[in-house]
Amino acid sequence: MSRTGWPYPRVLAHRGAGHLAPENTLAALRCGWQRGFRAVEFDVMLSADEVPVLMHDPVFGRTVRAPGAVAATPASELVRLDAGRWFAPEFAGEPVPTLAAVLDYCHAHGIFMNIEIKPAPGHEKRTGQVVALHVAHYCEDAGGRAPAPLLSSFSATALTEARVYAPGVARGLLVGEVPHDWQAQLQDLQAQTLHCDHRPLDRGRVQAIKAHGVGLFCYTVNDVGRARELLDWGIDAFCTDRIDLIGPDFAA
């Protein structure tokens, strides 16, 4: 794909299935898999033994139904926890899954990864550095075999580790509304893209970013009329949950 700025897929299955399967599991991924897509967007933060999990809450209680934190809670634990049966019965005993365990399965199906890095609070620049060495040895073993992955955080700390432990993979600053210094923000986190929530956004806005070259990624997008008045406008690619409803071809 030659679009300025943006050489990923387009519309990516947000958190591996939203709509469809329990979030940041690889149920899924199999899922978005099954439906065609071949990108994702999903959230890592680290165990209590420093090692990468796919979660989004710092704190159980929504998608695990238990009390405890993420971070205060060793991976040998994490992985026996349900993090299924909140979403419906049939996925129930879905565990929590390592960052390892979804590198394999993307690597092994082809599947691009927009890695968001989701620290803890107090947990911002291990966790950039940590998630940044498994990508990086990610890239090295898989020597071009699988899509290059993008690292994206909202966290500034994260994102200057990451460039510092994985120099060679592409980066992504995670916005909510698109602040007036985004420019200097990416230049100096020496970021590549722009990711910002869809619903601040209008046509003039879309298009002086893109007349940087930027390229520009927008989350969580679950309206077929707004994805497609936002690709108009020239938005790069976007995430979305509802995947029963857009497909992964609906950019083309």
Given for the second form:
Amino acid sequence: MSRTGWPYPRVLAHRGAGHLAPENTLAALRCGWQRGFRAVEFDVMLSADEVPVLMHDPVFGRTVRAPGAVAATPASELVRLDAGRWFAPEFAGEPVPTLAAVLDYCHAHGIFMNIEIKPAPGHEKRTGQVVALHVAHYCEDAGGRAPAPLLSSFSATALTEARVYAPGVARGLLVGEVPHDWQAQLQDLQAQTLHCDHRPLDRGRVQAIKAHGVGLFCYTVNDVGRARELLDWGIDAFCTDRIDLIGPDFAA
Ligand code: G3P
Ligand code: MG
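Now that the form predicted alone has been shown, please provide the structure of the form predicted together with SN-glycerol-3-phosphate (G3P).
Time for the whole complex; same chain goes first.
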């Protein structure tokens, strides 16, 4: 499993279980677990009262069929919202989970977490701080008895705060296309890994990045042939929605 710059699992279930269960829910984590996944990516945002919850979109409507916004809703209301019915009737009533509940689940099941800090616009600093504090406490309590998580974010502000509030937790910088100054950005943030959209990537870019010994993670790879190609080029890891096609041992 261990590779230069990447001491983590190599195939992660995106948003918990990708296409097989409602994203960013405990039902998704259970689904991934049942399919053998011991490594997940999920998104975390703050409620109005600064409780971290799993959510991708800052505004309701896609996964939560109600008016409103995450950052304007207290956690006591958020956890009563239905985050499952949009996906399929059998998931009706599946709640929005708190990060605390998901940390407990992953600890109990030995699951590696790539925790994406996903601030609602304007909440970058506080989201980085609060999520990092939760994760730092989790690591302290786990005392090495659970896989060390990896924080990541598209927000440099959130990552900067995470470095201060959870200095012992590794951080990855999320980008779309790899920018020309990726090394300087990683250096500025003291981030250990680079997470990029796989679509604009080519073999030369992968090899140039890996020549620097940096961990390289790709999102979101849903085609078996493309996954094989990226691994052949030398990427370290990727997340996928298609956990029905790409198993946890695909990169073994
Ligand atoms: O962390 C990788 C990936 O999840 C980033 O994109 O929009 O699915 O959170 P998104
Ligand atoms: Mg994500």
